[in-house]
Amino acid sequence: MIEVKNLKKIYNGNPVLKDVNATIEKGEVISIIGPSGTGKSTFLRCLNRLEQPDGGEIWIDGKNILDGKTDITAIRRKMGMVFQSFNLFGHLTVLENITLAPMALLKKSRTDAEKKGMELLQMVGLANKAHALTSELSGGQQQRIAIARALAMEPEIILFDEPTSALDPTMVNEVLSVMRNLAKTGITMLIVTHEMRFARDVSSRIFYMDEGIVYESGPAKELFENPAKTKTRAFLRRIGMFNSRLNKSDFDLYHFMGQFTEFAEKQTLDAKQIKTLHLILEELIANIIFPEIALAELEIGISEETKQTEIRISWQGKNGNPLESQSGAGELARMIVKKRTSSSEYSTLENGFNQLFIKV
């Protein structure tokens, strides 16, 4: 569906894209990861000519979009784009934002456009906001509207340029949930993201960009677990994932904390951050999880750029958010954890598991 050959882009004499080569098949979900400033967003913007490349070729459905004879407007109609900022019209209602382009460019009737718009709003969980002004909505809601607006043009490809980077941490998951569901529909998606867990879970392949090229690519699981190249390994180590199986019957808190401390120090967390995480984990595991749940999976991720820590605990069996339990025994522990974390979210997953997601 997309083939990129020797793509180059230069800013003020600085080559941001030196020699990018990539092939994307129809229906693939490609997450593009890598350090800041390595041309990830520039690459996306070149694909629909929001940026004019300085060399190379971009073939979409057999047409080179850098050929002056190619109808770029027709190509762009096949490609939706969701930006970091939402770019919605604040003086229009949600439904008007979604129906404007299909009526103007696809020549749809108002009736058909509104019918499709309501279907898309239902898909992103905001049908009840159809007649609200977009300026009245939260950032997460506005980004979900932006996704619905992109889908309203019935694109074959959607480009996501760090769609959660401008959001408050409490709103990130609602947007990622919509994107997870969209990834199952078969539409071709290219996603620039720093959300590593999301990239690993939803992507058919990962592009790791560095040195102005696609430095390494491969199936998501393979690239995350066994990257072949040095810089990819270094980047993923800086992201850092710590996994542990929590079994109440033989859990050794001191051994666990020793392993976690070693991991946290490798991620260059300072002593104060590690001490805070020790307190959260001890209260969470010993006084909140284990009184109610005997077996769970724990995953801790640390962001490369912000050092923000994400804690995920998943389990089968007992439903309900353990941070909101009415059990008096863990009341102090719950208060300690809530006070020291920026957000928490409980959800039930399709595979029958429960999940508690905490950001510190």
Given for the second form:
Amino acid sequence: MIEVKNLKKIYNGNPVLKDVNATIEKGEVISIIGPSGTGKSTFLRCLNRLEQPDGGEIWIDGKNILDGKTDITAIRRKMGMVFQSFNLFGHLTVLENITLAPMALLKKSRTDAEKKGMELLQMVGLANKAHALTSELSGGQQQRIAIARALAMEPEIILFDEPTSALDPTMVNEVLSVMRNLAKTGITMLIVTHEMRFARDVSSRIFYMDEGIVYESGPAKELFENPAKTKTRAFLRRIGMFNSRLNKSDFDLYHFMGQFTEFAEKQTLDAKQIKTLHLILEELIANIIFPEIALAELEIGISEETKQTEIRISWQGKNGNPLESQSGAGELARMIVKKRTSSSEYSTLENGFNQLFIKV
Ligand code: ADP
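For the form predicted together with ligand ADP instead of the form predicted on its own, what are the coordinates?
So here's everything in the complex, that chain up top.
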């Protein structure tokens, strides 16, 4: 139903969407997740041309909507959109908000539009509010009406752009429930959301967006339980990442520890945990890595929830596990590190790099 090829969008020289590719089948419910600022919302807005892409193709029902000849109004009619802010007319009643567009654009009679409108209000649980002014309703109710309004245009696809993120937390669930029910009707849905539990329960597939692309995608259960890529895993497990290049010739231990401490404090480690990591890192870098390896990449991940710390060091060249090295000099350092870590694993990666992976 939707096919996106090499989609690009640049804002003021900043490529927000670099190369987005996706295929979406009729009836799929896709949740788009990822760190903020990675172009999730831009992607949705490109799909219904609220935003003009800078390159690529978007095929909807066999028509390239970026082709100048395509009738964009007809395409847009197939796609409803629900925004973070509901944008209802406050001076009109609920039913008037819902019937306005079907009468004006689909040329429906008032009777038909109102009949359909009442059905939809029933569906979102607000039939009893049909004649209230929308300005009198709560945020959760207004968002449910915005969903009914989008459905009144009888779209084939409905796009949701963070529909619950402007709501008071007590109202999030009523909107998610309406969306859950909608997902069962077989309409195609694309949802940008930060509600991970919801995304996992309701979606046929998840798109994880990062670095301007669909960085990883897959069936919801699979992606949440077993993400293939480090960044996806870090995002889902809320792992803060700290990266540093270890270059023996100009390594500044105090500067490094200063930066690491700032990061560890941000992850709310306590003073004792930070002290242990200082000791491990100092021994590891100065007395285990540098005697054998002059240049390495260090990546430290700390889980916000469990505080578990994972240290990954990778390098090219010298093979073998430096933690098991037989050279006498680093023996004390190796003991100190092993005593304070729960596991370590040495491997050679596909790209020829060596990697030491330590859990603390
Ligand atoms: P997300 O939905 O993943 O949080 P957005 O698509 O909203 O990300 O934004 C991605 C990036 O594009 C952000 O850096 C944002 O500041 C920028 N951006 C979004 N819309 C515009 C715009 N209309 N003009 C300029 N920059 C924009």
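Remember, predicted model here, so these are calculated numbers, not experimental data. The term rigid core refers to the most C-alpha atoms you can superpose between the two forms while keeping them within 1.5 Å. Positions refer to the first chain, counted from 1.
Remark: with the core as the superposition reference, the CA shift of S342 between these two forms reaches 2 Å or more.
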